[in-house]
Amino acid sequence: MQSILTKKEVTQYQQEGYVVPGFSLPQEMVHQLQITLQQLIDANPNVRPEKLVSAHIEGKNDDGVIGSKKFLELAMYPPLVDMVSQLIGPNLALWGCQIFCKPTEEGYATPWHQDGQYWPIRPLATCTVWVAIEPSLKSNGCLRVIPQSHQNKILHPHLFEDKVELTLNQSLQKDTFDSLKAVDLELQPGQMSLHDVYMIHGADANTSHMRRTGVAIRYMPTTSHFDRTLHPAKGTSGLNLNFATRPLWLLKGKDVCGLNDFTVGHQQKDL
């Protein structure tokens, strides 16, 4: 394993809950990414771009969005996999994967919430690697973290927004934390924050002339359970999600809690 984060960047993810590397993408490989998004966004007609859930997952997937296997081999790109492994250990699995694509103007906002709310992963553990595939500055709705808040790993009440206008439909209660805290994460490119499950994000509409996308890769430990019987948001998390049959890629390591099941949903070309 390559060491891809420095120690202080170590250090700030695990005080602050997120970081933004040094590291980057190679450039033609952000040009490439580029071209896919656009086909998946000309594929997905009838999916609102902030909405494509399980990108990676090639062909039609069970969440409704007809995906691209060059998400998949972004996710189990050995540098970002490496950057993941030195956060939260070596026995690491793929989990889910989606794109963010604000459009100009009328691009969703993504209410403050933490990730934890809608997932049935326990115990609650994931790295969510965003890497910008197009300019993504607070002009145009980038990530807004709240620093330090994943510290006491409290999952807080979160409220259902019945609301068109945003990617996700459960919100956190105003009074759970300072908004006057938060920190933009602007990202040009190819470049990537990495945030913990339990960390207090958003962001902004885009009502600016510039679309702003990102992809968000999940990761976690196998020390923890992908446990399909679970719906954590009962159908109110604003977003088309089948956990039943979501597939599970095991990168580095071993199945440590013994629970997870690598077979579900893979095609045979997949495996």
Ligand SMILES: O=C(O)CCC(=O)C(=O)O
Second form
Amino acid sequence: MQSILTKKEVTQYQQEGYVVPGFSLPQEMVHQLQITLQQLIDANPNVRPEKLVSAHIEGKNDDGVIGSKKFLELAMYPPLVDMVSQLIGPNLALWGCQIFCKPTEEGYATPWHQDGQYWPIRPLATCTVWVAIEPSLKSNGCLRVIPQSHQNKILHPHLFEDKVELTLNQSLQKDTFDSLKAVDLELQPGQMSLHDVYMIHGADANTSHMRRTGVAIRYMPTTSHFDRTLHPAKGTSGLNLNFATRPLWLLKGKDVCGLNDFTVGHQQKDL
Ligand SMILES: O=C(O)CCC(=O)C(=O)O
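Could you switch over to the form predicted in complex with the ligand, since the one displayed so far is the form predicted alone?
To see the whole picture, the full complex is given below, headed by that same chain.
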């Protein structure tokens, strides 16, 4: 089978910490996801649309969201799994999926951060596929990355940001990176970016008249352990996260570390 990512794209991810591949979702699939997105928002009137954690788990999940298996189907879509496998290896688990939908005019900002500092994965490893369901542009708060910031595999100190209007209450100290180096990842619906767990990234608030939505799908190599006993950000992320009962799906290969539990959280939630 032909690989989805070109050699150049794989190298770009390894060297820069992110890539926007030439591959994008078929238009009909994007259209269906836009319908599902609206259903998800309507089903969760009390959850901020930037914080729709575990949107892929059908029914009410332990992160407080009523999710849809349509997002699980997206996470399992073979071209996505193949791309991630090209980047982090043949043994893959799906462990998370969050919708970041920033409404018009008052969509929350995402502070500069590294994902790894609030995730219970050891050794720390994850590739996120961020799929645009709506246009994600400079004008409505697209994802911004600091190229090469993943290279030393260092988690820099994060501060607790005590503000409501943020997608995440963890923010990198300003002197740990140069924000002038930021690259805007502008995407049209169906396009996607992939980023490494150590990558410094963030996004401006959406003050425009155009809603901005991405689905962030989290995949880890099974050489790593999703350790349910860890609480890295000690409840200060501002997200409702319940890692203790978060279901994992083995999508490809085997559980190399032998420590991951693929049964927890699956009761009545399988496809
Ligand atoms: O979409 C956003 O604003 C933030 C996304 C993000 O931080 C992530 O996917 O890790």
